[in-house]
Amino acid sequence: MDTGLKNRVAIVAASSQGIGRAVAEALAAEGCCIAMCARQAQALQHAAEQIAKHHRAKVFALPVDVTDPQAVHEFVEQTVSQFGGVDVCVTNAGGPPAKGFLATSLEDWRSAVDANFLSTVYFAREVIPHMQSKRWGRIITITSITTKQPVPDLVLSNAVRAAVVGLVRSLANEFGKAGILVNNVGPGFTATQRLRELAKRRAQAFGQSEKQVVAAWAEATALQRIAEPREVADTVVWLASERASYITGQTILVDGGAYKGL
């Protein structure tokens, strides 16, 4: 299937590991020029080198704190300088800590808003003008199943990620006439470092093994397993492609059937 992504320029945030790295890999495999960012310089550089080598891709990597609007601005400007524009922007950030409401401090709330909501605002502000000039663009946010079905002890994610969905719908409505499609991908339980951390916390809280916790999450899905990051990445590639040219303002869950609503 021709995705129409060859030689497109794709920004992927938080792409040194996990879902972000899988997305960068998948877009590189489609022939995109990749701009990667993450906070940890060493892990980011290693991931960038591996992707460039395996896919013979053009890769630009820069350590960036996505909660810093000036850093996001400079990253996007350097991407444009390197590759001549921005066609696809995948926003992503590490999930907020697992806590119940009364255990969550005001600082926790501020940090979650900065990392998981305002970072998307910062990227959108920077990339939309470049996409408008081409009358073509894809903004894809990576959030969570929590946008549709709240998860116990993830009150920060349940609340803040829902705001991202409101932003996605608003941007889709405002900029669709400029050929910019804006969608959200909501992973369910996915084999990442964050899932391992959540499993450890849940195991300690309920006197179970981490293996038992993960098994219970798998059993909650229709497919009876957790996802691999590449399965989320494949959905992002499809939304970025020409094959999804009439889809905007949507949340696509990649959850193996864990969501129980209609």
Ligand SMILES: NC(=O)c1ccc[n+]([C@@H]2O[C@H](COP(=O)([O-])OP(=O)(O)OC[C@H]3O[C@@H](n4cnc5c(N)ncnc54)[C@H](OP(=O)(O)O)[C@@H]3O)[C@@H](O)[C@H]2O)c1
Given for the second form:
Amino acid sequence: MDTGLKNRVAIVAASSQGIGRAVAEALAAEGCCIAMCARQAQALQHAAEQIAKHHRAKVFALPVDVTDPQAVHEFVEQTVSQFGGVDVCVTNAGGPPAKGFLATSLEDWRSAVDANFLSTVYFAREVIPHMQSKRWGRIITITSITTKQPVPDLVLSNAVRAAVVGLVRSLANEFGKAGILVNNVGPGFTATQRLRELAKRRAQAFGQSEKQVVAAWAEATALQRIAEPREVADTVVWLASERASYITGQTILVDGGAYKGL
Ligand SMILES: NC(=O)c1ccc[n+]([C@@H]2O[C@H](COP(=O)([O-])OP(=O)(O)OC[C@H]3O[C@@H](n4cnc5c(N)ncnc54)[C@H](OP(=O)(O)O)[C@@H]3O)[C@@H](O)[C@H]2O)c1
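Return the structure block for the form predicted together with the ligand; the form predicted alone was the one displayed.
Below is the entire complex, every chain and molecule, led by the chain shown above.
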């Protein structure tokens, strides 16, 4: 399948590990020039070097906190000056802590809104004018299965991710005529550092082993297993590609059938 992504410029936010890194890898494998960011410079640099080496890709990496609008502005500007534009923007950030409602502080809510909603606004504001000038663009947000089905003890994610879906649909409607397609990918349980941390907390809270927690999550899916980050990344590549040229405003779950609705 020709994805048409060769030499496209792709920003992948929050990409030193986990799903973001897998997306950066998969887009690099398709021939994209990659701009990556995360907060910790050393881990980011290591990931960027590995991706550049394995895929002979052009990779630009900058330490950026996606909750800082000025830092996002500078990241996008530097990407454009390095690579001559931006075609694909994948927004991502670390997930909010697992808590029930009464355990959350107002600070937790503000942090979740900053990281998991406003960061997408910051990137969209920066990249859309560049995409408009080329009359081609793809914005893909990474959220969660919580956009369709709330997960117990993830009230921050359950509530804040819904705003991203509203934004995605609005941007898709407003900028479709400029050739910009905007979609959302909602991962289910995916084998990353975040999932290991969530399993550890849940195991402590319920007196189970981490293995038991992960096995229960796997059992909740139709496929009876959790995902590899690469499986989420492949969906992002498809949405970024020419092969998904009539799809916009959608949320696609990559959850192995964990969502039980129609
Ligand atoms: N894994 C799952 O099962 C799962 C399921 C549903 C949804 N999700 C969501 O998918 C997203 C990615 O999850 P993941 O599992 O890949 O997480 P992860 O393994 O914890 O990786 C998070 C990545 O984001 C970076 N990051 C975190 N906060 C950042 C910030 N403020 N600015 C810039 N970079 C930041 C981290 O690097 P630094 O720490 O160096 O910044 C790291 O590279 C999260 O929103 C998560 O909630 C994950």
